[in-house]
Amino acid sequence: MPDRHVDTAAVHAGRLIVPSNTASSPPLFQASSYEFSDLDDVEAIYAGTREGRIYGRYGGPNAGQFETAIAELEGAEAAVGAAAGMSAIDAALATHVVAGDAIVATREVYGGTYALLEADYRGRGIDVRYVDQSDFEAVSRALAGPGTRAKVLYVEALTNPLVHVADLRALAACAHDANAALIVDATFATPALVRPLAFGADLVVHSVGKYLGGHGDVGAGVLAGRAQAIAEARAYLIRRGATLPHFEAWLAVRGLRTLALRMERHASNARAVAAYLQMQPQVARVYHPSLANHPQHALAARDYAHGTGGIVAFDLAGGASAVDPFLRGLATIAIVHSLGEVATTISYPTVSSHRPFPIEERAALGVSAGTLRISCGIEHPSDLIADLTRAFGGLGERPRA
């Protein structure tokens, strides 16, 4: 190499040596752009006939690794990462409907999804119909009309926050009888507990920042399904700049490596916490599929051999007035308006996940002003129960100003 001016040398000096042996943990590729050897190389990489990367918005090697992992775990032909769970949901829906079409969605849809459907999809001229996903006759009627036949049936494998269990086989039959696609949000379950595609779903979506990432440090989404549908979703995400960033993909792969172990503990802790809550006089009702009085207890036993995840909801007998003093009494369990972390957290749906819903809609769903949602982490269950016991002990005290 000839002598170069320091201004030039500073830009080009040094060379990255890629080891011939493989790193035991995936390396992070933080580059936003990539070099091409010649125009033939450009054409081959853009056409997909040669492995290579183009630009950060098109996805990088870490996103590719995460997508491949999710496709393998879900039993899918392909998967694509997104910048957020809502981006993944939007890509799944937008690539199936146009103005004049209809979407049938579970009435227990996540608040963010509800806001997307109401504020954006209705505004684009798309009819949105909500239905009880456990009432298959109502689902079929909604798919058929009135008016436009629906193109999409959108459900949640385990609903938020009351953990109702979707009968995915039956819902797939309803959707396909109506020539609609079944899209399943399986964030609460993950492929460690259920694989919706194996039950007949067409697409499965996840908010990666929950259980897949598992450590409360990832903002991302992912969807998986047939290659053609994923290719369309990928193109949609690229056009909107909503693809999966490199570092988030790297963190998500790290989280996946402990997914099975974490989900086992999340589920067992949830069973223990649900059983404890059911015995407390300050609790009016507990929601978890492991309990015999849960409406889908038998369905969960059939389809969820490894448990139904770490979410437990309950209604305080004292209603809204008991919520603040109860939360103030917790020492170990933090108030966090997310879920799926290794640490146990609690949220108040009225002011967080279900804030977008009108009050009467929340009431119709069964989410009352006294409903709380616990995301059970991986701590020892005795410590979680001890913390809840302290909080229940303080319900007779006046809340601090």
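All values derive from a computational prediction rather than experimental measurement. Between two forms, the rigid core is the largest collection of C-alphas that superpose within 1.5 Å. Positions refer to the first chain, counted from 1. First, how it differs from the form predicted in complex with pyridoxal-5'-phosphate (PLP).
- Once the cores line up, the CA of residue 15 ends up 2 angstroms or more apart between the two forms.
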Second form
Amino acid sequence: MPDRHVDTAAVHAGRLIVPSNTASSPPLFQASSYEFSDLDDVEAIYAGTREGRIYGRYGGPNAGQFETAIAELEGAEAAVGAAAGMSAIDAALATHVVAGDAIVATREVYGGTYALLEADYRGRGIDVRYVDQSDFEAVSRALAGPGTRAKVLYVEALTNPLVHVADLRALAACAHDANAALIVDATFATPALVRPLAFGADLVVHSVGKYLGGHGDVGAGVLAGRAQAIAEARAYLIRRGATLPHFEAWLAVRGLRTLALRMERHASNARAVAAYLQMQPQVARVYHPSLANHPQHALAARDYAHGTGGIVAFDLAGGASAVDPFLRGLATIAIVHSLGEVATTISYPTVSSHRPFPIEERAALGVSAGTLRISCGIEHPSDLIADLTRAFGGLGERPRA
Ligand code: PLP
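Output the form predicted in complex with pyridoxal-5'-phosphate (PLP) next; the form predicted on its own has already been displayed.
The next block holds the full complex; its first chain is the one shown before.
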């Protein structure tokens, strides 16, 4: 190489060196553009006949690695990462419906999805009908009409905050009998607990920032399903600039490595916390599928061999007025409006996830002014129970040990 001017050397010296042997942990490719060796290379990479990258928004190697991992975990032909769970949900829906079509969605849908359905789907001429996802006759009726037949049945594998369990096999049958696609949000479950595609779902979506990432540091989404559906979703996400950024993909892969272990502990802690809460005189009701009084206890036992994740909800007997003193009494468990992190967190649905719903609608969903939701982390259960015991102690009546 002839001597070059420092101005040129500063730009070109020490260009990226790809090591000849594989790194044992994934490097971060924080690159938004890629070089082509010639025009044949351009054509081959665009056609997909040669492995290669085009441009950051089209997806980088870290996003590709995450997508490959999710496709394998979900037993899917393909997966595509997205900038957020909401982008993944939007891509899943938008590639299935146009103005004049209809969507049937669970009435327990996540608040952000409800807002999306109302503003961007109903608002653009798509009929949206809400149903109780455990009432299959109502689901089938809603899929059939009134008005146009629905193209999509949208459900959540485990619902927020009462952890209702969707019977995915039965819902897939309802959807397919009506020629609709079944799209499942399995954020609360993850493929470590349930793989919706194996039950007949057409697409599965996740908010990656919850259990898949697991450490409260990722904002990302993903959807998995058949190759053709994923190719259409990918094109939609690329057009909207809603693809998965490199660093988030890298963090998500790092999180995935411990998914199975974390989910086991989240689930065992949730069982311990639910059993403890059930014994407390200050608690009116506990919601967790491990409890015999849960409406889908038997279904959970059939479909969830490794537990139903880390979410437990409960109603304080003292109602709304007991909530603030109880929350103030917690030292280890923080108030956080998210879930699925290694640390145990608590949220008050009335002011967080269910804030947009009028009080009657909240009541119809079974969420009262005394309902709290715990996302059990991976700490030792005795410290979680000690923290809860302290908070119950502050309410007056003596908690049971
Ligand atoms: N689905 C569920 C069940 C959620 O809880 C959330 C967020 O809390 C989302 C989707 C949306 O995901 P994101 O916040 O990554 O856009």
